[in-house]
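Given as structure tokens, the chain that follows is alone and in the form predicted alone.
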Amino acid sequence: MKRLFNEHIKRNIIELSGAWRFLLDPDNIGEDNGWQNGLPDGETVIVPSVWNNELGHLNYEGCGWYEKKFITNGGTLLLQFESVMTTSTVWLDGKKVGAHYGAFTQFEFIVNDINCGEHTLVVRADSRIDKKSFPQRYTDWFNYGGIARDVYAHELKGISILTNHIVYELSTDLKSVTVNAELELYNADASTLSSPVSVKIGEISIYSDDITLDGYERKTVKTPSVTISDIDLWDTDAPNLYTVTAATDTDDLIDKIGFRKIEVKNGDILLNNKSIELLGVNRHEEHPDWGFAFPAKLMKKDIDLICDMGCNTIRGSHYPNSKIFVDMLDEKGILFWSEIPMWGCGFGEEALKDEDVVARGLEMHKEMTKFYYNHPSIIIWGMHNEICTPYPCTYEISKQYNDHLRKNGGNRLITHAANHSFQDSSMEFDDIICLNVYYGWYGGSLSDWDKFVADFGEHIKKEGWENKPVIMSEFGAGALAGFHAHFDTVRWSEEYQRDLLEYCLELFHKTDYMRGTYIWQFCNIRTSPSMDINRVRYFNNKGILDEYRNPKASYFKVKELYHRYSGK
């Protein structure tokens, strides 16, 4: 996997980002006509990438045939994928080893008794949306198809480390930790195998034993828990960070990790004891000629204007990022707030009441925190974001999807983002109340932002919700980059979504029940032709900068703001 350090010195790894065969298969004819086993034709794609940034693909929704041909020393295969658009189904060498459901997050497929020498890998992607899809149709990002993520096959050897999720408590004063590790181990091999396992923090040891598996076992292990004195915190100012190794004989799994105690009370928002106001935007992982397969060298450009704006935080609108923008966010001290797409009121109550709709957000919530579990920047986890929250089926995801963020998501806060102020009972499950809400835009003026704040104020009273600080997750106004207005009130001008974006955020920072802003958005992002209110050119144009990263009146503006407000 593309990281900012090495995950593996043992385990020898067979990247296949780059050439692929590619066919796109309207029809979905290809399985029937044997294209599993190889394709019979198609043109050369580089992966990562995405169909709909291919000239003639530009709308194109349905099945799309990939074929990577690779050489291998054989054995167990680990096949990792970091995202596929959308249903996923692999075969190796025309047998099937599975298939995968959700764009996003990582998913793994081991196969065993491979052959040394030349295999052939063939992947199809399916970007076509159902009543079941995750996001439904009518959605503000655009729905692109393809492998928008690095493709990996790991050679396993003998007990594998799968996952090592580092599960830690800080002390009352911070100043020492009791950590233990939870182990995911596989034995690659089909006799039965005996290895020492340890788990280093640092150069600190605080696990080794030996471990028995059957062959081809895979087997979760909880290590006895450890005290360790005298830490340097992970905070925004100091993002010290650990490295974590993990190590059989012939296998080992490197991570980096920081402690920090993210927590709520009375109202604030506390990390490492000590109050913060997120000063956040909200930012898609999409670029209009790279769509989601989005390069790492942009990705630091975006978090070098997102710290030169005076940002502390940023919200993964809306759905995990990839891997490797989290470590250059746990590098840089930077807050993130990670979700599902899990999107808008496309997911009506039909939606719902779909068992089938709720155990797959499930799903992107397990993968979720099982991949993302170390990274301390993460101190937000999102449940879904402006569903239709005031219907009883609901509150009850709400409440299954709280279940397992609680159990399974280490210290983090947990929330989801709402467009019905004042009917949400899910709000209950909440640590933050989080609020999309943009008088100004969508009617109504400026001046009713005034009343809301009010209003809000003691609505959370009236709950006994008091004590749940409260965030602006959304809020904000469309603007053409480059159309100016001699009147300040003219729509679509900088000038107006500027001076909107002033309005807000200075009312929302004296307000004393709130504790933080994530402008709607960073910059601009292609959305989808079903969203068919205020796109202009097929694009949310509420970016601060426009889709090639070029600012607005309203960047220096916010900059302005937030640099005042943090004190930096």
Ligand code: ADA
The other form holds:
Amino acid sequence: MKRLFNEHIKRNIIELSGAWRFLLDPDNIGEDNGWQNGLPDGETVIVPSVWNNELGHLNYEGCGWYEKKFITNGGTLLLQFESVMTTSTVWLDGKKVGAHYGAFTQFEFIVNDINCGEHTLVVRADSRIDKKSFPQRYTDWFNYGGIARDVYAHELKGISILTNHIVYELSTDLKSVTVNAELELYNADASTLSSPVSVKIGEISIYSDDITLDGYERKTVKTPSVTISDIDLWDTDAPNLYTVTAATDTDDLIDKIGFRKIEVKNGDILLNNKSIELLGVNRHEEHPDWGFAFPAKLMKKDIDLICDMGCNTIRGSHYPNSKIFVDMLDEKGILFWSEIPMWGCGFGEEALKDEDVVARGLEMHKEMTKFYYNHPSIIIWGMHNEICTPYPCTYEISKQYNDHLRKNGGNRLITHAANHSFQDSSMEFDDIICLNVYYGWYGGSLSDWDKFVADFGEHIKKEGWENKPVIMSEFGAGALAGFHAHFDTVRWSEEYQRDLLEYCLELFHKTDYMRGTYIWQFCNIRTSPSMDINRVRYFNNKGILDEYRNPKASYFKVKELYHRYSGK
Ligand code: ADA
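Could you give the coordinates for the form predicted together with this ligand, as opposed to the form predicted alone above?
Below, the chain from earlier opens the complete complex, with every other chain and molecule after it.
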């Protein structure tokens, strides 16, 4: 996995990113013609990448085949894919090893008895959309296809460590922590093996014991709780991280953890017992020249810009972001909202009632909580975005997703981004209520905001939700970079966007029951041709910066206001 640090010292990792042979398959004939044994033809492409950035393939939706030859010492291999868009099927030496659905979460396949020498890995990525797709056709980002994040082959030896979740609870005074590990172990050998297993946090051992597993046995081990005193908290101003090392005699898994407490109390949000106002932006992990195959160097640049604006949080709208990006947030002390790509305006009632579709969302939540569990920066799990909550079936969807996130998501707040503010029974499940509202852009005018804020304040009292802090999770306006005019005349001008954001931020900041804002959006993004609503240039132009990260007038206004609100 591409991280800010090495996840393994003992384990041998073969990085498979780089040159792959590639061949488009618009008629999906590849499997019938044996391409899983190796491509008959093709060009060299560099992975990670999306084919839509290649000349002539901008709007291609369909199958694309990738082939990579690599040499290994053999034994048991764990094939790790950080993101393939969107349906992927994987073969090794012509033998199918597995398939996966979902564009934004990693997946892994374990294969045993591999000979030492050269092998052929083949992947079919399929970006087609149908009635059971997740998200659906109508979605406000571009439907890219390809191997969008990195690929690795791990050589597993003996008793191996697949995941290690550090479960903890801070003391009331936040000076000590009670902690245990939840390890997923796997015996990569055909024969029964025993090994010592240890877990250390920093230099402190929290577990050491022997374990015996049958051949190819997989087992979850929950270690006993121990208490560590005099810990250094993870906070936005002091993001202290601890290195966690889990090891057996033949394998290891290294991660980072930060101890922090996030909670809601009496309508406020508390980080480490201190009230915090969330000053944020919505950000897509997208760039017109890389699509969703977003390079780590640009992630740093985006974070620097977001910090320059005075933000303390980012919403990863609308899908799990690259782990290395979340590592960067852990290191910088930036708070993060992570969610699955349930872009609700595209899900009609038929889709929301389709068990396969709802199950796909639950699987994505399971993958998200499994692979992002230890990141201290993630303080919010988003169940979904703008699903049509007046449909009765959405309550059950929210209940299902909320149950999973509560049981398996660690110390985080749970919410969903709502665009039916006064008709949303799913808010019952939320720790914080989050509203997507666009007065002044999709209808209405700035003066409508004041009445909305007053009415919603009454609504939460009527529903008995006064203890739930409210966040404005989306609001904004489009602006064409370089297009200037006076505010009260011209939509699409930078000044119109700037003044709308100023009006909103000042109103929300002074509203007692509101505890945060996520502006829509950090920068312009390429969007889908299916978006038939005012997407000039086929871009969503509501960025505070343009798609090349050049600032619009709004950038400087947001920077002025967010720094004033935080006093930093
Ligand atoms: C919705 C949606 C965003 C974006 C926004 C817009 O709130 O959640 O992804 O599409 O509207 O720009 O209209």
